[in-house]
Every structure is written in structure tokens, then in C-alpha cells.
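Just one chain follows, in the form predicted alone, and it is written as C-alpha cells.
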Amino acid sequence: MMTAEELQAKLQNVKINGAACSYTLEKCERLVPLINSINEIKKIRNAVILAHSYVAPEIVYGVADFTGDSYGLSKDAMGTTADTIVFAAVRFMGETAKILNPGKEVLIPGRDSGCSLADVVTGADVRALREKFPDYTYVCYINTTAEVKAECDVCVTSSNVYDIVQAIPNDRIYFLPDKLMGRNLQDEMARRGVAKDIKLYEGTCYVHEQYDPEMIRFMRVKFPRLEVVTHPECSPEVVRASDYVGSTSQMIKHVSQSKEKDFLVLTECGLVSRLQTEHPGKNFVGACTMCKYMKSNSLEDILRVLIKPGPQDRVVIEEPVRKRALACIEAMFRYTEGAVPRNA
């Protein structure tokens, strides 16, 4: 049973937004009877959760089995011998965990799950962009629902989607859906000296498309030694002012690695707020952004889906797309690890 004191010791170096997030005792007090019952009832249930990196603190460090990127969160699930898998993150997110775990009820507790950057293309928008362009072959994020990655052929993450594109045999290439991303793709590709002809959907993520190199420049002037580090969903303006770029793990292993002290890491806050609690000794500096969808997710919708999950909770993917889905999912993993996982 975790206290108040326990928890209030593991947050106090949170401080994003003001007072919105920050945990004194009180506060913590109000929350540990959740996390309490959280903790108790998912044994009961034989139930996992899974946590990405941009939810509340008090969901990562009170409640959560596993944490991290969606990637990296529904492989843990695969390894694991539950039977409910409650994913505290968006609903394409429960979707790639369900489409690698068929026979776990995946459940999302999140009020809005939606996602600005998912929810811009679908499966009928990519059948579409196949008739126009057939020769192309089709690169999805991950950052997809699962009916956009059954109509593609092979999917991404940030981690690897340059040394995946590079590696495709095919010179002609439709990435989608972020254009930023893809902007991006398109400068490594051009420093490697990789001639494809990428072409790029106009999706993009309401969160990184915010930042701009202008406040890079303003906080290097206050902040000498600032080490910035960037998510690829940012513009290729403030990649090249960065210091670092890579995905949300890649960006946690660099800052515990990295020698300097001060830090404008710009991606969601929670994110922020897992490096202040981790590293208490660095010094973030700056604003983040607020994912709505992410911070949607609650402890008392969690204790809430565990309890009596309804119909809009479920993760239901039809078989067939499920299948086609995960064949473009498995055609990632031969390109990065050599081995397919099956768990069909």
C-alpha cells in the first residue's frame, strides 16, 4: 500500500504549468486512496497497466506496471501473462496493443482518446492514394489507427523510420500521415545521400507543430550551456536548432547520459515531468505542451474501466483487419530486428 508521504516524496520535483501539477502532500492525499484500490483490484482482475510517458505522473509512478512509447509498451504487453490490458494513452495506442495481444481484452480508459495526428487519414483515404499512386510503397507511423496500418505496408516508429526508409528497396515512397515527420525523413534522407522521391500527408501533431526555433534562440541566450532535445514530429527548423533529436525513449536515455545540467526537451510535458522526477539534479527550463488526448486518461477512469468497463472502453478490432494490420507491423520488426514476434 503506497502513502501519502511515499508518494509526495516521489513527485515533489514535479513542477510543470504552476499549480496544476504540482504535488504537495495534500494533493497526494487525495490521490493514494485511488492508487490504493488501482493497485488491489487490477491483481484481482489479473489485469496489466500500461502507461505512456505524456499521462499524469501519479498514473506512471502510482499505478503502472510498464511505461514508455507505444512501441516499446505493447511489446511489454506480449510478455506478459494478464488477461485485461488497460492502456493509459489513446485509442491507437490500445489499437497496436491489440492487434499484437488478440487474445487480451484491451481496455482505454481516457474520457477523449482521439488524436490530431491519427485521426487525420483513414484506411479509405490510403485505398485512395493507392489508386493515384500505385508504385509507391506505403510507410505508416505508428502513430496510426489500425485500419490506416492494414492498408500500408510496412509501419514505423521515431526510433527508426530513417534506417527503415532507407532500407525499403522501392526509391518510391508515401509517407504518412505526418508531414513534419516527413519533412524531416527527407532531410536525413538527403544528408545520407539516399535519393527516394517521398511523397507526404498532411497530418500533423497539434503539440510539436507549436515550437519554433525563435524560442530555442531565446533560451539559449538565457541558458549558455543548453542542451536542447527534440522529438522528430517538430518541424525541420527546430530539428536543425537542436541538439539532440529522437524518440521519447531515445530522449530519456540521452538526458540520463548527457553531462549538462540545464535542458529544453520539447515534446508533451509528461515527458517533462518523468525527467524531473528521474533526474532531480538537471534543470529543465521553458514551457512544454499539454496533449488533451493524453491528459484525458485519470486514475478514476482507470479504477472506473477496471470495475465496469463500458462498450467505448473496449478495443474491438474486425479479424481481417486486425490480420492485415499486424502483417504491416511484423514487416517493421524483419526490417529492425531480424525476428517477427507472433502472438496470433
Second form
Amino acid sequence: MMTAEELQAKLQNVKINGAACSYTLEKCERLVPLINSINEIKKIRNAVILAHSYVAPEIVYGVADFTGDSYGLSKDAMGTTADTIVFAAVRFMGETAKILNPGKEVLIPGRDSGCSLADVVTGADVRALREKFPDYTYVCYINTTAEVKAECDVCVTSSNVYDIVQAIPNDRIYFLPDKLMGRNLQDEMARRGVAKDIKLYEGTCYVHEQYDPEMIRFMRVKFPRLEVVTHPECSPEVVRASDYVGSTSQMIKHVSQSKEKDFLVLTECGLVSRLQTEHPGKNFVGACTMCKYMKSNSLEDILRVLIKPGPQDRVVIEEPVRKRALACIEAMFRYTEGAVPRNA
Ligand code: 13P
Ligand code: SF4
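Return the structure block for the form predicted together with 1,3-dihydroxyacetonephosphate; the form predicted alone was the one displayed.
Let us now look at the entire complex, which starts with that chain.
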């Protein structure tokens, strides 16, 4: 059983956008009964909770069994022996868990579990593109629906996109749907001397497209030894002005290994909360941006779906779509690890 004092001690360094989000003892006293109920019911139901680093800190540090980036969480979903997976994130991540675990119940507690990338392209859109550009290999970002993955050849995440696209034995690539990540991919292939014709789709992440290089320049004047750590969904102008670019888990690893003290972290606020919690000696400057989809997860809804899930909380994917989407995800595992990990 967790106490309010323990939760407050854990989250005392979280201060997002000034003190707009901070953990007082009163707040922790309200959260702790929910945390303890969820942890009890999880055991009874043989359930695990997977949480993306962007969800609220009380979920990450109170009830989650696994936390991480899209790639790590897909692997965690595959490795679990639980009967039920509660995925505190967004729908496409829950769908990925279901594609990999057809026999398990996958529940998504988010009230608004969309994603500005996943919502911008449909399976029919990809079929139309294939008719127009038949010679291309279709590479989809993991931020896509199961229906879109079913129409594509290889799935990628922010942690492996550059290496996978480089390794694909076709110099014609259609990358979708993130136009900004796609432009970063074009830049990186040019930097590596890899000649590929890479076509892009018109999608952006509404959180990451907001950052601009002017703000980086301003912060560097204020903090001369600043390290700028950026997600590849940001624009190429921001990426070029940064010191390190990687997935959310790669960003955490980079900051934990860095000798520097001042950081500007250009991604969703949840990641900054994790860094403030795990690295109290470091200084995180500037303002982060919130993803309304990730932040629509709450302890109340996690408890609700564990007790009495409704049809809207369950991930259901038709078997022919699931099988084709699985082939797309397995292609990613083969490129990344040389083989498909167990259980797929
Ligand atoms: P990561 O795979 O880097 O965690 O990214 C997921 C995401 O949605 C970023 O906006
Ligand atoms: Fe989608 Fe952007 Fe939210 Fe990530 S941060 S889930 S890409 S809307």
C-alpha cells in the first residue's frame, strides 16, 4: 500500500510550466486511494498496466508495470503473461499490443485516445497511393491505425526509423504519415550518403510542430552550456539546432548519461516530469507542451476499465486486418533485432 507522503516524496520535483502541475500533499491524499485500489484489482484480474511516458506522473509512478517508448512498450506487451493489458496511452499503442497478443484482453482507459498523426491517414488512402506509386516500399510510423499497418510493408518507430529505412533494399520509399519526421529522415539519409527517393505524406504531430529554433537560440543565450534534447517529430529546423535527437526512451537515456546540468527537452510534458523525478540534480528549462490525447488517461478511468470495461474500452481488430498488420510489425522486429522476438 502506498501512502500520500510516499507519493509526494516521489513526485516532489515535478513542476511543469512553472508550478502549474505540482504534487501537494492534499493532491497526493486524493490520488493514493485510487492507486491502492488499482494495484489490488490488478492482482485479482492478472492484469498489467503499460504506460507511455507522456501520461500523468501518478499513473507512471503509481500503477504502471511497464513504462517507455512505443518500441519498448510493444516488446513489453509481447513479453507479459498477464490475461489483461491496460494500455494508458493512445489507441494506436493499444492496437499494437492487441495485434501482438490476440488472445489477451487489451483495454484503453483514455477518454480521447486519438493522435493527430494516426488520425490523418486511412487504409483506403494507402491503397490509393499504392495504385499511383506501385514501385515504392510503404513504411509507416507506428503512430498509425491497425488498418493502415495492414496496408504497409514495414512499421518503424522514432527509435529505429533511420536505420530501418537505410537497410530496406529499395531506393523508393513512401514514408507516412509524419511529414516532419519524414523531412528529418531525408536529411539523415543525405548525411549518411544514402541515396533514396523518399515520398512523404501530409501529417504532423500537433504537439511537436509547435517548437521553433528561435526559442532554442534564446535559451542558449540564457544558459550557455544548455543541452537541447529533441524528439524527431519536431521540424528539421528544430532538429538541426538541437544537440541530441531520439525517441522518448533514448532521450531519457541521453539525459541520464550526460554530464551537463541544464537541459531544454523538446517533447511532451510527461517526459519532462519523468526527468525531473529521476534526475533531481539537473535543471530542465523552458516550457513543454501537453498532448491532450495522452493526458486524457486518468486513475479514475484505469480503475473503471479494470472493474467494468465497456465495449468502447476494448480493442477489437478483425483477424484478417490483424494478421496483415502483424506482418508489418514483424518486419520492423526483423530489421531491428534480426528476428521476431518470442510470442508474436
Ligand atoms: P516514442 O516512441 O518516442 O515514445 O514516441 C511516441 C509518440 O507518440 C511521440 O509523440
Ligand atoms: Fe500523437 Fe503527437 Fe500525442 Fe504523440 S504527442 S500521441 S504523435 S498527438
